[in-house]
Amino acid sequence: MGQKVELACIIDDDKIYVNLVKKIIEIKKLSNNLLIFKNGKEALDHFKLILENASEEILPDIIFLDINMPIMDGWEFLNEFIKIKNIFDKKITLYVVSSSIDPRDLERAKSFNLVTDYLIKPIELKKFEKIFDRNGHAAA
């Protein structure tokens, strides 16, 4: 078993999905802590604040990013996150999560170097465990 993920982050406006993922993470003890944001802007503002305070230890190890959200969607978040990501030394594993099965979305997600994979909702429990385990092994 890999080292436990210290901090996971969900950026998604779907309350039902977020609550489900939160429960899975808690029950399966996949991560010690969880950050939840309703849209990309909330998340980006938070990460910029961390940058200003220069405290990388409160950056997530893993991010699950939805594409379709109000205010700032996943694509806009990725475009902005790329600009600040290089300032961090920490390796952050980022998954785009969507109910969209549009191949164009998949291709667009793959065009971002920082995107590890494109996951289609609903995500199976086994897949979730594998993501956290693989992430843990990388850190071990």
The other form holds:
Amino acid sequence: MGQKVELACIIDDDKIYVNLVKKIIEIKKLSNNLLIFKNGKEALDHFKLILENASEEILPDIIFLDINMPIMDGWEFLNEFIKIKNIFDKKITLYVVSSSIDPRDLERAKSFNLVTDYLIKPIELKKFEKIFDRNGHAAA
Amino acid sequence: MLNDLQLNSILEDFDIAYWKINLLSKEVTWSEHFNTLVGNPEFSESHFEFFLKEILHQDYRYDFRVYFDKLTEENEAFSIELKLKLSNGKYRWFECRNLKNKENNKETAVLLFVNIHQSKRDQYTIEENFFYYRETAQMTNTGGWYIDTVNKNIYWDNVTKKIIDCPLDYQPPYEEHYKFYAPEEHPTVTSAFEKCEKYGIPFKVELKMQNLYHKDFWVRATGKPVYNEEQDIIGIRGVFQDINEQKNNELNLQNSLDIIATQNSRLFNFAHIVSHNLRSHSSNLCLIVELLKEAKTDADKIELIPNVADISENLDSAINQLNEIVNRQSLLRKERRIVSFKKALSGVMASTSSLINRENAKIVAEFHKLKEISYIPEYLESILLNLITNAIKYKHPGRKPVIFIQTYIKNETSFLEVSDNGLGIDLDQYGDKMFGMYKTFHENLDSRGIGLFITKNQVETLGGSISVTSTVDVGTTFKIKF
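Here we have the form predicted on its own; I need the corresponding form predicted in complex with its partner chain.
Entire complex below, previous chain first.
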């Protein structure tokens, strides 16, 4: 087991899913802190605020982004996030996580450089551990 | 004067044979040429009887006998066209008439037989060709036209006049003949006519024309230059074929194809959405099972149970939603009827009265320009229901919802507009997703994202289209073209 992740971020409107992932992270002690947004806009607003205020608030090491969400979906978030990502002085690993098995979604996710991988729900516990582990090493 | 021999030779040259009839004895003698024509037959009966029996086509026997009797008894002149069997055994057309008896000779009469076979055949060919031409022109709705570019005149035949829907005595105006083409066709028409008139280039085009009453219709037009003896172009002539029906069928077919293609792609999306929607719940179930396996204490396990309840509830409502969509789609088998907008609206208002009252919504309807429409009643109600509840759902928090509904006819097409004073929506951002499934743009708990998806489907299924205009904080207008 590598170094623990400091801050993980989940952007997803499925409350049950978020709840369950939260539990997994708690039980497996995968991350010290967890940031949760229920759509792309909330997340984007948060990151923009950090930028504007040059806030001391820490940025997540890892983001799990859902695709289908109200107000601002995963794709729209990615299009906006690209614009501000490089300003951050931190490597952020981003996973697109969706229950969609549509190959077109997979293609589209891979077309973004900042997307590390496309994960199809449900993500097994072991996979979660691996992701966080790898991420921990990478951050180290 | 010519003697008999000279006369005979002239007549022979002109292929004219004759009979001499003794009016007293009624005895007939044939000219030599006549004898040759029918093959110098040998017979025992009289010339007349032999002629009737063996030479004259049976169709003319009765008439000929009557005329012959009248001539011999009353000296009455006659002329008849008949068919004679010649030496080669074939029938040929002859004109038979008696020579005017100038000398008042009551003893003999002369009957001429003039070979008219060639002209008769030409006449038949012309009549036959004309028949085929006329039938073809009528059956294919093809009319002829001629533009005399020198004298600046236009000629239309009757079929063209029928196609243009103008009276038969109508004289097409040379200067204004462009008014018979739809404005968008003017560049094409001008270029085709000019090229033909200047350079003699023929054309064949499909055009949208306008009849005398400005009604659009489609024709296929061909035009070719007409030259005079000096090889100067003096006009253009061609045909118009009325292909309105075919063209409209073609356009309808294309339209249907487009609708089917979009519906197909929507179905494809629908399938993915269904799988996605059901998968999101099933994947949550999988996660729970994993967590249950990991849970060390009973308390940890019990803590997960409410999640299972939530998932099953969500799964159930997702399936119900999908079922609702499928049910609405199956209304397709219903038939169109004349539906009154007023009635449809009052039905919808009755079923949504609690929502309308709770939100204190005001609905203003103006249907006097278009009172009714041939539509599937359930669709019209469903469309109104979705647009009205949509307007109320996304009302502006600062004011009570007002919904304005109107119908009208523009360019022979029926329209329905539903406008509200609600939140409005940024179309630049969301426009292309407005009618997608499960697309919700406002954080509203009862947003399900299927209403407009269904509405679009219903409108398009019946061959119409729906569009939207909106201004944030001002309101939204949905326009349905039936």
